[in-house]
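Given next, in structure tokens, is a single chain: the form predicted on its own.
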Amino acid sequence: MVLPRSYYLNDDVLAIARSLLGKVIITTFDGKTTSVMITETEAYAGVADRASHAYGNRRTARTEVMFAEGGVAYVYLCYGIHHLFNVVTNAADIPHAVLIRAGEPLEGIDHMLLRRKKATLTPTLTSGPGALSAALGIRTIHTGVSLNGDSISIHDMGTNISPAQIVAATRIGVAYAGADALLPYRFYIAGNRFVSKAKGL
């Protein structure tokens, strides 16, 4: 079942970041369908979160999509190389977002391997947000795309991830955020091979 728009309007971005674990992202571009089960997420709590691009109500051409009503993609370029896929959540003008950091490949693995220029399936195929987006074919041009449309959608396939399976840790690459860098806003499925190897603070 594709997640309805109402799913993304929850005002608790941490709850959404947790509940996205086990959900399935499906992309279809140029007739090529790929999918992964989400294994790792990071929550970004808007204007009060110093790690967020929208901290202090910062509105730019890049971040404006974060202020849209939840249920659309926010994809930005990191280091001029990596396209990072985020899920915009909450009501309009409340710029919450969840970065999708990793996933377990399900469908279209051959397409993912080609996109990542890899010969065999290993956890590095979709572990880490840049790798994940590349494997799924998600790029910055998809910013603003609905997450229950034809090109990118997120589904509940009935996989139940219990609280005991979820590890909470600090986020990656946000040391600049001071005390907010220490917040346990990263979540991943314990024991899953397809989780990024980067360490938080």
The other form holds:
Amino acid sequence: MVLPRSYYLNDDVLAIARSLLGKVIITTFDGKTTSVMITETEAYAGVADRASHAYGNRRTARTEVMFAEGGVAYVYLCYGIHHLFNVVTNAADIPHAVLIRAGEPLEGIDHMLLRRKKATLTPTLTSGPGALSAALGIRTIHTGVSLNGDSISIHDMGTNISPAQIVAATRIGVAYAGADALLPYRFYIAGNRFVSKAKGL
DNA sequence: CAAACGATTTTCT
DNA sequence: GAAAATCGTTTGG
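Having seen the form predicted on its own, could you now give me the structure of the form predicted in complex with the DNA?
Everything in the complex follows now, all chains and molecules, and the chain you saw is the first one.
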């Protein structure tokens, strides 16, 4: 079933980041449907989190969507090349978000291979936030899009990830955040092949 | 208006 | 293992 809007309003962004593991993202663009099961997430805990773009209650044209009510997408361009897909959570004016870092391909693998210019299915197809977004066809123009809509949606397929299967670790690429870079805000499914292998593991 | 810089990935050595 | 690719956002003049 599609996750209801209320799912995203939880004020505990860490709980949502854990809960999203095992859920399924389905995108439909240009009549092409692709889906992945989420295997890795990172929480960005709003104004008090130095690693968050919204740290210190900073509102700009780019971060504004993080201040929207939970249940929409926040997509932004990183290093001029990569589109990073986040799930906005919590009530309006509380800029919490969960970065989706990796997933396990389910449907539309042929479309994902085309988008990534790859010939065969390997973990690199959808492991890593930039790679995952590219495979699903998510780009910055989708920022602000509802996660209950026709183009992007997140579903509970009944897959249950037990706490024992969830590993908590430090976030990746946020060394600039000082002490907040050490927070265990990254979660992934233990033993899953489709988890990012970027430096920092 | 100009300049610096990333919540990364790929490729080359 | 190291470095390049590449551009919107943010910040400073």
